[in-house]
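Just the one chain here, the form predicted alone, laid out as structure tokens.
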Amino acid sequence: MSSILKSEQLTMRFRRLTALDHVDLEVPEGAVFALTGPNGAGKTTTLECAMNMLRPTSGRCEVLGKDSRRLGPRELEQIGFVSEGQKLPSGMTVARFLAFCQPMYPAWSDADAAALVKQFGLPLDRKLSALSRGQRVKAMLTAALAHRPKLILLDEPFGGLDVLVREQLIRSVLDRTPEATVVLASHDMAEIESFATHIAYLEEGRLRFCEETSALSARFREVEVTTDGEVEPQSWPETWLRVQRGRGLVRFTDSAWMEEGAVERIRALVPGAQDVTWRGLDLRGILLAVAAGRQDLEQ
């Protein structure tokens, strides 16, 4: 499967602060691809490299086949981007505005837009200073995929929103446009969780992983090792991460879960080994393992 966006060493420095350092990305044609991470992590300076709207300190971005430092109309006319920082022209009514954008890019599809108007409920003779924060989203969403757009950026869109509208949007946008690719930056798991194929994880500008959700799914488990009394510190693998400890009770995240001899492996590795048990962990669970990483607690 061919990449869309890549990012190859990808290293982005304000003065004193990396943003970005040596980052390796690729975003597979046709995912619904999840970058997150914690605030300040890296995730819009990713996106606004990958738009040419800031020059890397070095490395490189790739969107639709061309260096983002090259893209053009043809590229940008199949490119729908919406942030949650991005300046919309507030004088204008709804209307207005969708009138401004649909010159810009020869695939726009008025019935498209009149439709995702009507699913939104937009007021079109309102003007956007006078929208909610939804409706403004809504109308920024309105204008990104009425042209039919193959590659959509959402930069943490959907912020402060009710849940149930913030899902309707994310469903909006993969029913309306099934054959795009979609790149989600959010720090937000429950807008990422239920939709996304890839997951990508910053943290202060370092890229910790990168791959399918499922796969992603598969290597994490929480596992509890019950023992005969209280286990020391020990030199625990590199994979085991949140390790707890305590009286009879050893608790921490395997990140590199493989079933078949589980047991007997743990039992060598935990003084005084007793049962052994085990448990799936959603993209919430994983991502504060891997965030707190390597840590020997007592309990």
Given for the second form:
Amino acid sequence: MSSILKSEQLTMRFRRLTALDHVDLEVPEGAVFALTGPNGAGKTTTLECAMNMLRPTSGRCEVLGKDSRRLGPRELEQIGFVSEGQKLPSGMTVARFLAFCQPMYPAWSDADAAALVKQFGLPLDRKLSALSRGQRVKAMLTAALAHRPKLILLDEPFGGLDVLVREQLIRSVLDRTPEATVVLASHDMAEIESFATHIAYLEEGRLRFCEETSALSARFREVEVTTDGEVEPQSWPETWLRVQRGRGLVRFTDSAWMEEGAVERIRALVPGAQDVTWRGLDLRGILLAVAAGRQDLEQ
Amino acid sequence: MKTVLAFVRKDSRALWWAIALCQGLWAALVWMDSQRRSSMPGMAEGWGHIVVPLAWVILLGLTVLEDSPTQRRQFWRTTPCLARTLLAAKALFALCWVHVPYLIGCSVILWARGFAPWEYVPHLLWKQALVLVAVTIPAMAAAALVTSVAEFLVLGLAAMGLLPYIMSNLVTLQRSPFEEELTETAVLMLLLTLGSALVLLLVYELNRAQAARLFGAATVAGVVVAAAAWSLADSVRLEDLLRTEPLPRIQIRAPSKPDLTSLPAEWKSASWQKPGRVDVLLPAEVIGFQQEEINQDFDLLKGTIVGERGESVEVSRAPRYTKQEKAGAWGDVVGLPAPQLSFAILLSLPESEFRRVRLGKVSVEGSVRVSSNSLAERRLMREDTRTWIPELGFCSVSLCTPFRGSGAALERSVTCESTKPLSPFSEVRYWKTEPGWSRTKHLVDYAASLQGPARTWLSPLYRVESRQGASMHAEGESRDWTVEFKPSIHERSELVRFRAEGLYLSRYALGVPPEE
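Provide the structure of the form predicted together with the partner chain, given the form predicted alone shown above.
In what comes next, the whole complex appears, and the chain from above leads the way.
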């Protein structure tokens, strides 16, 4: 599968702050790609580099097969971008805003725009500045989807919205553009979990992982080992994250889980191991474990 | 084009109030200019020439900031609109709401004053270029460098300090008869405009906001430094560099021992009376023109005085530009009236210098613009009347006769508004036709021409005010004068570089002690 967005050694520095540090990212065509990480991890910066809103300090970003610094109207016509911090022409009414966008996109569909307006219940005669936060996002989404983009970039668009609205918006994005590739930057796991096919995790500007969601779920397990006594601190395998020790118990998250021979391997590594149990992790659990890293937690 | 129009429509709707304000101000100014009876603008109109360009600057700043090119989270950046398309949209906005109304307004003024606007298309285009250079491009460049309206206004307030300088330069650019002055202003304006254009290029085409800010600051600093350091000599050098034709063969003949007796006594005595001043008298003759048709504008470049014992005085180490009727830091050149057809140079020296060097030779280098003119038809006017004169437009005359009796002073001023810069009037005669009034000839001009006030630079008309004073014998009192004057319209104008030597006489040499 070819990639629709790709970054190579993408680095962005703002004076002393390194917002992105040699990030290699690849978004396959047709994927619903979640770009996640804590606040300040570099998610927005990555998307802004991709949209040529920022010029990378080094490295490059390729969007729709073209260097992001050379994105032209032909490429931008195929991209829908919605961002939390986007500065809209707030003096316009929703109707004028959509009419303003219409001539810029050859593939613009008035029917789609009307359907989205109806679906979102947007007040056409109200100014953008007078809309609620949710309505503003809906207006932006309408403008971003009505031209049937090939690539949709969403930068924390649903932050602060209630669950119902969020679900409605996400569904509409996915339903209206089944062929499109969606890149969603968010730190909200609940937002991502239900639909992301791929996930990338950024932390302090560095990419911790980037893979398919199913593969990610398959390699993460939370393991609990009962022991016959207190286990002394020791150097655990690098793949064990968030190790917790207590009286007669060791709990950790294995980031390279292989079920075959797992019990024997664990018994060999944990002195006095008795029972070994494990369970799968949801996305939130996986990301928490990744964020915590290899720190040894006293219970 | 669709995108460009979409942005123009958007901006026009968003900024309708600012557009309305600008159009209202400009319309008011046009109305005042076209309906005024007097040829001199009133205070409201004068302020209009400052407020309207400022309003335009703010309007252009607001439209650029509607879609700021340096704010990365602007909506336009996520649309298929290239930065250069956006710039085209902003330029079209400026054309629609600044330049076209300005063109219409200027045409209305011309029409109201009896000129057919279509006959002055090049002149109107020149005015458009002036606004483009002085308002549109710098305002758009400044707005492109900032990220908010507040920043833009702060920048504007800082620039207000330069306003008087900019305004005076604009006036110079459109109506100064002195080529060197024009050269200096043109060079500075060109620097500013080129810098602004490059800033727009850096921001809109190359997406280099930080570099553009640095470049913008460097441009302003460069213009300020150039303005401070530019001298007349630089203008002359530049002109010589660009000149393709050789200088005309006109000579300045300066006798080494001038006949001072030929100088008008009134003028001589008046010049001696200026405190703290040493006069160098250097009557020189310009030859090669018919005497009756000559007008001279002088520039001084350099002056040296060498005394009897070889003591030397550089009149100025950094010669300052002076010109006729404008006192400089160290000297004046004063054209003398017919029949002398010569000029005299007045130099100011520090007290210590003129005590040291009392008598010697003075050598002066400079340039003189010599013009011949044809005389327009004579017109009769009455005091305080406003009369239409072909090629000159409306002219008004006022006479001032404050004193009675023998030796009373008389001042006359003629003000005209025209579509072309005017040179001073060549001759004015005035008389009282009632019995007992017989003085018809003025004795001397003490001022020839004043350019119009700086604040009227937006007007398509040039304004020239000619004031003349005379000592005459007058008896009785009446304000009902009849005036006849001949405007001089230059047909031939040539620049001559001159180097002249003459006799230097300080008051000490003549036994007249300097005033304490």
